[in-house]
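Next up: a single chain in structure tokens, the form predicted on its own.
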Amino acid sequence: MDFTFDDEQKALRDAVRDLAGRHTPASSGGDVPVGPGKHDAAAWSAIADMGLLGLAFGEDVGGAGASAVELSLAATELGRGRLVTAYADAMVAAELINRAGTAEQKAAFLPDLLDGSSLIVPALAEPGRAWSLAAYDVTAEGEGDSVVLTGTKEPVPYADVATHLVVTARAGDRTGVYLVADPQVSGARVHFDATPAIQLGSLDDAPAAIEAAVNLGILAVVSEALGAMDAALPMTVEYLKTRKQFGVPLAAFQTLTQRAADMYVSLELARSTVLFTAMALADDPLDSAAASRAKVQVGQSGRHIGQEAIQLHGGIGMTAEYAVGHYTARLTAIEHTFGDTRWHLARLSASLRDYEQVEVLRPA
């Protein structure tokens, strides 16, 4: 597997780059709290007049005709520039319409999603529930155009500033995709008391189409997430070089640099994860055992750098008017989006059972 960028795909990288730095939060004067922010509508606005919301999708639909490789170096770019937007959201709603809806219902709802004209996210998590892409309390009744849902969706990022949201609900014992309008949204809690909703194709189609969604979706988190590393280690390398105590740099004590080196190793290893990632979801979107992979390798890899980021800058590493504790935080969200690092363990642990022997590595 070829991990090299064509010319292309240099060049959206560096326009993605240019685009994230100049929408990226200011990191001074104490007025950015760590943790989750508002949604940017300016830096939204730039990401779609720029096309990324497309890059994933046919150019039938109104997208760029790209692929998953595509998304993936986008999605890095703002991670590293900490853009705080529902760009992974937009993408798993737009698949979800791209997959389960009519080609009437593409033509209705994904060009204005994919040119920034509306603003679609999903509802699939509800409270007190481990996650799952299943419904479980949320209940449709009807059919086509007639269906009216049931309960209550816990956390749906975003949902204040959407126009429609996606809902996964149970339809007897299947669980199916619906479109609602203007919900009714409490911070992050929408309940729906028999809320109009429209059907989004067949309840065949659903279980396949919230797979490939919520693979993408984890593509462009996992994406996201290496660029924030990619931009913490060389922070905290810096900041070892300049600061001194006992008169030499941080840098001089071998054990500080060893444990800087472990940051690169555990970098590297998200960034080959991601890399396979987005070309295997280039071919096969189905492919779950990939997006599982990944989440397992870069929540990992996240926890470590972004706790080893924060010990080796000291007391600044925790101040809101410092870059790394942001990227820590966002690194922290990530992984406990689309499942966390223990669910997806869980599930490759469970594929595990397709197979008739397993062989453990040894050293030789």
Second form
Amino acid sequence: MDFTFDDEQKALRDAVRDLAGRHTPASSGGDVPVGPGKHDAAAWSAIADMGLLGLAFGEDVGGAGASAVELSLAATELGRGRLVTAYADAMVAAELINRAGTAEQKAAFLPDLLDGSSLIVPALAEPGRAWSLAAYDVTAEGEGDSVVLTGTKEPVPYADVATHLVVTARAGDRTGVYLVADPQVSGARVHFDATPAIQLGSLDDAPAAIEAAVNLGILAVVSEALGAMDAALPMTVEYLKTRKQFGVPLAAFQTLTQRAADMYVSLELARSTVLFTAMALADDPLDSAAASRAKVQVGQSGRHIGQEAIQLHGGIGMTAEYAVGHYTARLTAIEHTFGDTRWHLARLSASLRDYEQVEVLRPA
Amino acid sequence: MHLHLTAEDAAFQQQMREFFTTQVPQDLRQRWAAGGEPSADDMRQAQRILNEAGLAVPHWPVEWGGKEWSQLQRHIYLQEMQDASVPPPLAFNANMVGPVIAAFGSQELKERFLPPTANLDIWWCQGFSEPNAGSDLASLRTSAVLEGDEWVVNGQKTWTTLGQHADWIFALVRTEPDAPKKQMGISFLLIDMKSPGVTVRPIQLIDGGHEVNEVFFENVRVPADQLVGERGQGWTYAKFLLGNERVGVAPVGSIKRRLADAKSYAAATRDGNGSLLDQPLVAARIAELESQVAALELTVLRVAGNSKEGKPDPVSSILKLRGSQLQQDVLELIADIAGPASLEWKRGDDSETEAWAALATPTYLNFRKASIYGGSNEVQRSVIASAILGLKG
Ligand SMILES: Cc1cc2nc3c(=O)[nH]c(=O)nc-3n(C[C@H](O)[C@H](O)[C@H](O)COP(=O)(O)OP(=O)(O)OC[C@H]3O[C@@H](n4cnc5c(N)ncnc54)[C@H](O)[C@@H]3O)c2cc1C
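Here we have the form predicted on its own; I need the corresponding form predicted in complex with the partner chain.
Zooming out: every chain and molecule, the one shown earlier first.
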């Protein structure tokens, strides 16, 4: 096992860091963005132009033929730069098409998604329901080319700018994957009323495709979170060195510096886990235990670092004009994306009897 | 020791419950319970209803509308008010400036200010913090210079909560710049926000809302008789006030109300074929928080913070510390229960997401403030360490 990046990976990281730096939203003056932001179209086309959408996908479907590791590396820099885009969502949609779709369906939709000419996002959550990989209240009827969907998905992040949605829907007592063009969208709510859809692949393949796709989405968001934490900590450290109260810098109070040290511990645990998960998913996209452990560790680290970053900044950390709160808001949103800490703990708990010890070293 | 409420206290509890649930309009209480940015009109209306019934300022001296309630009765009153989602009397008025004027103000100031303060005819805001005087409040620099029978005030305050609605500000100002210690030479001044030279500028917080402001003073002229108590004694009054503030910020009733809400939200959120309340981790978290809130409430009842003769009881720091933590924990739990729905802060018109779920994340982020203001949690720990444990840092 080796956690070091090779030269190509370092070059990619630097290029994405550069790109993200150029699109980082303002954090002072003017109309400061707070809350779930609007999709940044300029940043999106820069991301597409750099080929970052195709990193984890094969050249045969229009991808770059790199791997989940490169995707993670890129997402980390997008998180560090506080970019508001559908990156993780589009990766889930792409993987759903890639795994569930037939050869023709892949050819029809993936290249456009991966080069940025279409924007496809997944519609998974249902109103009034906890997170779930299965669909319940959105149903699919019919087969082949004459499928229709009925029900509501909400919230569907970036639905308002999407050209297509990949929707999970219940067919009988199973969950299938469907593609809808030009969806009826109102804010973050998508309503289907016998809406024509294309079924992607077969019902038999759908569960594994959903699991693999969400795992890839998890990798993208935990990587973004890593970037956010990796930026929030130095900001906080710098603040402790410069902010003076009682005639001394805050860094003179050991109670604060020790907490910064704890934040660092949280950050490095998250970093190890994210890097490991990137390699594990590159190896086996269905390694859901790795994905869940990453979500748990990053959920906990993110909460710890986000909360402490605000607390150690005092009042200024609460303001929209100061980036540390943006990172915390983003970390909070990430924790509730693709299953929260509790959901992933519950998934891990369900398989405790299947193994004796947790293993990270694997034979080739 | 007694486990049960006496018949008298039980009757008092019943009386409070009935008053809050029948005399304060239900739609107003529902708006307050829903959270989000508070409505100034609702706060005024609620406080006036309470004041009319003699329930706005029960801890003031009897002469000025107070009640000689026991600590337990005071707690029952707050608990019932919060449980019924009645907006509490504006803290700046009821818990801060009112008691200071009542304890240290001249008879003239009392007569002039206490009745309108109790009735929220004057909306007060607190002008203590400055950009370079936060936790280190004593290093404040806003100056007041006596010219004839007027103070001329110059400087800047910040973090002024609800200053946009305020009629008056009570400010700490430096009147003796050459005093030997920075805690000395500070005075407590009452300033009309409409005075020429006062400017209010909004600050936006991370939940997108506007509840705090910067307030600038440029040659603001303040009649000399609007100084409370003695010149140079402002620090003593401020400590008295902050002691009261800390007592008010263990909102046990609100925490319990929100926790009960959390339980019903979990029961209403479908998960598989059941609800989130059936999920062991959610259920265990709720049970854990309920136990912790009970421990806090019992501590409030046992040690209830007092502010005696200008000195805050250091025990009130426990209530501030633990109250803010639990309040934050419960709001975190609500965001967790909302889950994916918490990703949507602003609902569209035909949204099917519940209002509470959409508000969950902004509310959670907003209440990170609770461990920062009114003496941060680090400051509370220092008070406990030095004043109670004798550990001078
Ligand atoms: C939403 C909000 C509303 C507010 N409303 C008002 C208001 O209406 N009126 C008003 O006057 N003020 C108000 N305040 C100001 C509040 O009281 C200050 O923010 C608070 O005192 C902290 O000061 P600061 O923000 O300057 O942080 P700093 O004092 O710079 O503190 C930064 C961090 O360092 C820690 N720290 C500082 N000194 C020490 C020390 N000696 N030992 C250990 N840790 C330390 C703090 O706890 C904090 O974590 C409000 C603040 C907020 C966020």
